[in-house]
Amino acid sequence: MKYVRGLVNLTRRMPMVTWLVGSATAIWVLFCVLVGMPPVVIVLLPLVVGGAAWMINRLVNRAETSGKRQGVVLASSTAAVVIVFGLIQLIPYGKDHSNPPVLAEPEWSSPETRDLMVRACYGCHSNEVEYPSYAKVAPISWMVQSHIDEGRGQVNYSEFGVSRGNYRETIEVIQDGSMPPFYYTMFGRHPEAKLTKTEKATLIAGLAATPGLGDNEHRGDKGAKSNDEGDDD
């Protein structure tokens, strides 16, 4: 109770700095909900950036009149940003950019399914991910990651019958409008996976004609092709 008094009292004496700090953080919390941020860094990102304001805050000199002193907060918290901005390009995750061995693919019912594949769903669900130049820089490297890592495990057209994963949903998720997710191209982001509604009705009857995919009859290591072998890329 007493640190929630303090911080109630700190927000009277310095109306200024609360209202840009809690624009900051919904604007923040905002966007990272539409580009779909990991929760984890949505949460932990702030708490890392009040923590360290507060370090800088407490090691400079105090002034003495309640203007000053939300200059002094403010210089802190804009400090703070720039520092743990810079320090977090050093975290490794999210910068390697190579892409694992294409092992096998479904036997595709005709070139263009494939390649309306490969604009809709081959972002996270390959081991052909062509990343965007933005997702060389922290955090939004750590989002790119966590997308491809999160949809690799779920399904990865370049791992078909090798590994395990829900491709009998493929159709489903694409009728029901879940794939590719809203963030994915929000903001112009990808545009290429923005299918009309020919191309996605053409998608959809090419992968119901794809062994593994669309037919029942079919099992999915059964209708997978190695590389070797040829594909149509």
Ligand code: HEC
Contents of the next structure:
Amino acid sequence: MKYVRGLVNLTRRMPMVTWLVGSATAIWVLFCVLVGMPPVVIVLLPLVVGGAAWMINRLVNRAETSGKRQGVVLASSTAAVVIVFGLIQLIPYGKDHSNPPVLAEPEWSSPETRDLMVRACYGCHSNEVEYPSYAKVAPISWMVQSHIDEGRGQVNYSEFGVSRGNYRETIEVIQDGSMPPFYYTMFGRHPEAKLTKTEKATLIAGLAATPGLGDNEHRGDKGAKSNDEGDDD
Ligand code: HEC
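Same protein, different state: after the form predicted alone, show the form predicted together with this ligand.
Below is the whole assembly, all chains and molecules, this chain first.
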């Protein structure tokens, strides 16, 4: 309660700071959600920046107590943003833009099927990822890397039959529009991954004719009990 009242008083004393910090935070959160930033980063980074701003502000205020309070707070906040964003560039996660070797791919029904999959899905579900240039800058690099790590963990079309995954959901996720994720094509990124209606239909037909993708093969064999397991050869 005491802290809430303190905070309210602070916002009254510093309307400009409140307004600027508030809108910067809102823009940050909106941007992050639209590009698919991991939630931990969305929350932690502003806290670190806030902590740094508080420390800088204290150091400066100790040095000279006179002058405009709001100006000092804004300058400290700006410095904190610059320092924190500079320092996080030193964190190695997301820097190593490596691609493990391609082990095995599905037997694509046609080169066109593969081409469409490469355009829409290989950015996260393959060992042939083409890293965009902006993926060098943290925290964007962390975001890109986390999508690739998570994506490869689910299905990796370069390790088909080698890594486990929900390969049979390939058609389903394209049909229901959940893949590629909406954030992948936000802000004009990856226009090649935006398939037209016709391309989507072509891809789905091509996948249905590709063994191991989609659950279509099982729909036909009526009467046969589920023999997904224990069928070794
Ligand atoms: C931006 C990276 C990205 C792209 C591009 C992408 N995916 Fe994904 N995919 C993910 C992530 C992350 C997950 C795991 C989290 C989730 O399910 O949202 C996932 C999950 C999946 C799953 C498992 C779903 C489940 O519910 O088990 C399948 C299947 C899949 N993707 C297929 C595709 C296909 C097919 C495409 C292309 C049409 C594609 N993905 C494009 C990142 C991506």
